[in-house]
Amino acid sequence: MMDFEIINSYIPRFLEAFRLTITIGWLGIALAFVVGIVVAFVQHFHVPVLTAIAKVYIELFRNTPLLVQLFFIYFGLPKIGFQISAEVCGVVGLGLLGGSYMAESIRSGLEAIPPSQTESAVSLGMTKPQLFWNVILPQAFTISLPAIMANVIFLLKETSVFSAISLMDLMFTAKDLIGLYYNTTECLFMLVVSYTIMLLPVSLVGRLAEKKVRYRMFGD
């Protein structure tokens, strides 16, 4: 049976690492959304050497696990000199592994504008930058927001290998209780419980937004 005096007494603990964790996650979708933009416009417009560096990036952080990059982050680069703390690396870590999938998402929004678009702006006698800014990238951003949602919810849920670096986020509470008092569940209780208090009301505002901005762009 569940002891719910118990689960009470972990929540001060289970409420603090849930500041940590939904702060450092934040900091690193932010991170991601800003890296995102970066690639994704360096490949659209095929920017030398640059576009280059960027498809090495993305091939390179899609393709290698959070967990071994926070490893090369925290515990690597002081190795040759670059000291820098936890949270600060799973803020990092989770940035650029971030910012290549929002590159992806954000670049295949870009590219999924039909010619005749472009055309027709020109046509009508639009300068480059109203149509990039008028045409292009409110179809883009919509075409890509599903996406960029899901890799939001993504890069939250993987906010859970932050305790391998000793940041006291949940699954460290969670481990450190369970490795203290033996108490397991009551603590996985309290981990589903946060994380789900963490992600759902993303996924719902995520559907929402998705909803409105289609129904501004296409009236459906």
Partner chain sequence: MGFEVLLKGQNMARLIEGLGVALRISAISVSVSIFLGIVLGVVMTSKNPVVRFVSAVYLEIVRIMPQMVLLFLVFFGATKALGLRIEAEFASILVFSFWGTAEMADLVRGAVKSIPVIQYESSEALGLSRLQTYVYVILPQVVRRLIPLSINLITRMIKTTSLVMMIGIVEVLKVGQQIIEANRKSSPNAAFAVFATIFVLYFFACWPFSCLSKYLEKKWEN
Given for the second form:
Amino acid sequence: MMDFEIINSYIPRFLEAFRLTITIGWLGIALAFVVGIVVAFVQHFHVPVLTAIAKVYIELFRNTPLLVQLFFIYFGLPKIGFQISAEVCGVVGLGLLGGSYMAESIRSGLEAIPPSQTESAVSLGMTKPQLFWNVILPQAFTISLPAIMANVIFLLKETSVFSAISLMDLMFTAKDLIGLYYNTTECLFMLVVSYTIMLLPVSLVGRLAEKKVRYRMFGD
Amino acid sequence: MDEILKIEQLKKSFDDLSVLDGIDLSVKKGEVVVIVGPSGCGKSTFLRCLNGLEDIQEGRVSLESEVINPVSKSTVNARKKIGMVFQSYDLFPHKTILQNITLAPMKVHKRKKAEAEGEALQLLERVGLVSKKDNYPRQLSGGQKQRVAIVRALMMHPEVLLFDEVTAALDPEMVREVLEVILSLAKEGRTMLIVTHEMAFAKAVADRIIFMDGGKIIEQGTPDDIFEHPKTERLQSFLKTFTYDR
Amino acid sequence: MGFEVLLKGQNMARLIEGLGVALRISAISVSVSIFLGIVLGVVMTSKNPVVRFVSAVYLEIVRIMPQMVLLFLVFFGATKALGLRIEAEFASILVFSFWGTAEMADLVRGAVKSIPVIQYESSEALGLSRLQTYVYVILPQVVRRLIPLSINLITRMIKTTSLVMMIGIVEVLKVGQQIIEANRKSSPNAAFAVFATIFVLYFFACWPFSCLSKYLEKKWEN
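Having seen the form predicted on its own, could you give me the form predicted together with its partner chain?
What follows is the whole complex; the chain from before opens it.
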């Protein structure tokens, strides 16, 4: 059975790992959101040249695992002169992976607005920017919200591979402690508890927010 | 009466398919023109050309002295003077009724919020929907939504109003409440172009009726001319589709 | 940039072989997931409160628990708790199937529920039996929705299997590390070439499935 004294003694180390994981995780998600918006706008407005680059970027990062991306950025790029710390690598890796997912979610939201909305706004005399900010974007955001929330949860889960680039995150800590003291049960318990604390609220709040926003806009 | 809207030799085609084939029309201030014709005759496309939603291949549409189509920089300005109401209402689902109505006046005409809302409430009162001002579009019936869409267009103080089959998507019992609003606008002396399938309404509201078929104006005249004394065979057979023989 | 390493000896072949290990694990896990997922997905459309509660808990666990954590739980936990030594590859298939089944079941449930009630009603009004309704009307529509999504699950499974190196399975990343290590002196920059190559290899393993899924989705959307 579990020894709660051992668990107690492990709490400080897990807390530290938790802090690191969650900091890199949320910074990466913030970066992903920014990248996603920029890329989605580039595609939506068919910006020349950049649209093609955006397409290649999305395909590349959606079709490769984060672990491989991190290995390439952290171990590969320094060999051609780009050296970054493991922490920055974690944020950038998560941001680039997430950016490709966010871009797709936001773009499909923008595409889902019926053209008749544009027509009625235009016939009221609105300019293109007025139309975009007041009519298209708020609706697109509502439509994209479930996908964006799913991406956030997916990206938080992806933080579990950070130990591969020697970040002392939750997985690293668990593995380290198991190797040192063989208290496997306690370590795994802490691991599950940590990730539950990290993700369950996000999952629940996300679902609630989705319902609320959806109801406000579409009434179902 | 002065001429306000002028359409000269308008031609429009989608790829190789000609939809409008040389239309000339001049509308006087305060005139109510109703356009009828079989499905696919180009009447809706014609209306959309009038505020530049569709580009045209030949001819010209002008409001007073400003050219609307072919589309140019002056179109945006002239378009503000033309209001349009669509079959599918197209209210903005993420805004309340009041916000739907005041968005364009505040953004396009830069009017103050309080002042725009004041006028909005007056107009809502007039169409009997002031109690719905804080509701969202989804909470309204089709007829109510369409009345809001009319108010939304009126808020821009248009010189010409275009109605594109505004009752076609409505349940029969809601058609009347919308048409009565349009009738009262006609009585105020507003300039309007209306595309509709409601022949009784056309008869009641129109100063002039235009019958279109195959992208051309086939016949035009007063309601009496059109319904009681149709001259062309095409109009006669079109009118027959609205009566039943046993 | 170290690309010469790949031409040395069997290095390129070893990398591809390593990818093969990951793909084999994906193929087995995805097959199990699709089969069990369909069964479970249909069961989950039931209105029985116990079934609904259990499946909701199962889906939520999979929704919030990283596959990496599940992998640790089975690989390290089972050894400790049950005293049995589980093969790493078997553990990973177990975990990925556990994850994939939930994903698939959720897709199946969503697809079944997305068929409007009027489809059932109009079939009934035409005099079709319940079984006939399912076979001729509902299933063909469900399958059309499901095929692109299942293909999508394949690409996600392939990406997920990259995790198995973390429990010591020698797959493409591990082979890559071995190659870099062995050529540390002769090709100090091998890491760039090797990891770039693995990046491209994974891309070409996943991309065709992504394209196929997108193509079918477009083709079948009404």
